[in-house]
Amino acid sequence: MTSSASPDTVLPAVDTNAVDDNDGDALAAAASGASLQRTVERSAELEKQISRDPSQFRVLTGDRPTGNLHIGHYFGTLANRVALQNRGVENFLIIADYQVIADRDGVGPLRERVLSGMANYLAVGMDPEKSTIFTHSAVPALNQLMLPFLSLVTDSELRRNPTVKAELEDTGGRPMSGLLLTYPVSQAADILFCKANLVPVGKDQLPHLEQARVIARRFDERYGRVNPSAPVFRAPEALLTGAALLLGTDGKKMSKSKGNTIEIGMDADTTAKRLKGAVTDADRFITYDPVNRPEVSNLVQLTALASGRDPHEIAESIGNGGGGALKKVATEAVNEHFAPIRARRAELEADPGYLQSVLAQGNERANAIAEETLNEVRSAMQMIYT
């Protein structure tokens, strides 16, 4: 997520002398209608500018190390990641570790799946010299952001947020812990920190982006007033994905929980054996129809964005062919193009002094940043005394 090369609302905007009720229609709004098809205009120029002058954004994205990455991720948002860096843009990639506490009464196998989640991070083309890779927990600062930006948020603003409500319904009906409540407030200090402009996201993530801007011009209406001309914070916007989103293999949402997906670290023959157990349907000839052949066409995305081919070519020369024949053209196309990455993650793994290395460098330099940025905030608020 990121701040933007132009402080110009283009979400709805919201209005900062007043924090009420109306705020979390707003946030609702962030994903719909007019609104949208402005985000959706404004994503399409901010590619054109990106194109231009690079160099002029910066992103933050990251996850949650609640288990090993898969082919979601990769295709949702990793390989949009990596394109974004090779195409010159300062890219920020934050490990939450401490959001992984939001939902959940421990943190499992913390240790190991972080330094699993930054050997595919370099194994799929992530530069540690381009890009600051860094953990949520080791940035104080970043965290301390966090008591300013509460105050400037109601409570039935942040139950109203879409997408805390979204959560909340994942936890299976536990008690929301205050963490998991305000989470839209720790994602916009993560993105606010670093005064990130740019925020890779699909559209349902946009109410969570809409959380961060109004907390930005909030602060800055509230204390930034020492130098209208310049504000501590900018608007980050979104640039929004056009990432097709794939089925696990039981044809339901993929997710790391469920058991459904297949690991970027996973070897090929079990990525062949989940494949081969992928719900398909009755009909054996093979369309692409999402809407009405959900799973069918999930595996022909599947191998159409594995392979770089076009998913109706791929259909159509299956077939007659089945959901065998289907399957095993996807798991050749998988195979295929992670078996590059899965060699190179080994490298990684089997060194993970140099792992460690690479997440040291980049929480000294957010650190650096969070400090800095933390600084400005203080000064802003009239509380720096000596």
The other form holds:
Amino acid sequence: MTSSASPDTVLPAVDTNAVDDNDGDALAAAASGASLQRTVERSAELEKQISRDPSQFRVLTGDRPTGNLHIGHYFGTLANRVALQNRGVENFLIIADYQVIADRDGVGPLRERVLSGMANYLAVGMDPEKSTIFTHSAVPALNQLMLPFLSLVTDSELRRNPTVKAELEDTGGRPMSGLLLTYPVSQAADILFCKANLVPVGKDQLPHLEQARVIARRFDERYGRVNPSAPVFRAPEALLTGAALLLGTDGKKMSKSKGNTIEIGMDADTTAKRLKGAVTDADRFITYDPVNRPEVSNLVQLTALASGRDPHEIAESIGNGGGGALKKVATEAVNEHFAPIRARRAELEADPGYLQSVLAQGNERANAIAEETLNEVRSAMQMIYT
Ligand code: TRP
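Any chance you could show the form predicted in complex with tryptophan after that form predicted on its own?
After this comes the whole thing, all chains and molecules, with the earlier chain placed first.
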């Protein structure tokens, strides 16, 4: 970055071209090699700090309300959010409704999905007293951060973002919308508005987090002069979740559109049917070997996650029982694990008034915090005139 020497320049200029190449490469490299290794090590350190003093941390996580939450979401992230909350870390959970339209036409049955998402969150153990659950669209001051943030990134940097590229590919040939291109910036606003310093992510989301860190730093480089000892934003850190990636019942990526998911809210019979139809392989003897036998190992792993047992021990105990026995054990484990969650979920779904009130409370809290942050931003940018 370069600062203009001109005496009447009030604000330092940021040469986005000069910054861009280095930072752009850093973004692209965030999920690989030495950079990934550093993140892994740092995550272990953060875990220790969380245990020592959870009050130092504020976590933000988010989901797009594009469909029902499934057990891949549950074991991949929801359970971890609840665990962090119960360890005493303050949680923010954004239901990213605006993000739904980044890569598709129209919002779908959004209202239903948001309320059913709320029922899932609460049923799996998110506690509205400890966690702020809110919708993106209900927090105008958060969204307004997009404007200054957009001025801090370049289009080439966004185009090179690996997550944006991957999401564009997933749309199967749709042209890139402006919202898809800029959604890392919107996501930076989601994280920075509440000054979250911890974002639990999988490897694939690391470039986003890096983008948020870059934006926080550039903002303070450009406008933090008012009080350099107290930057407006703190750099959020990734907490890499070691969570196993569950595959769908066909052995491919679990995704609602493929009909290969088991939803959190599914009933026990439908769960059994889905698992009965799961793909296995020709070898009757059950082993846990994720590299060579992904489908069978996925069912073993699912059983392990749902029952808390060791996957090798599960495979051994089934041995020659074959795919049929494996599916039976998996079904029992999943249905047993989710029975209380499903019961609670049904109660919550029957009380939409309660779900709405929890959301209203979360939105109110998110708004109060967003307005405070936006005030600091406008004040740093000298945009408060009265
Ligand atoms: N992009 C995330 C998803 O597709 C949702 C999300 C929105 C998010 N804002 C966020 C995740 C901020 C982490 C931080 O599920």
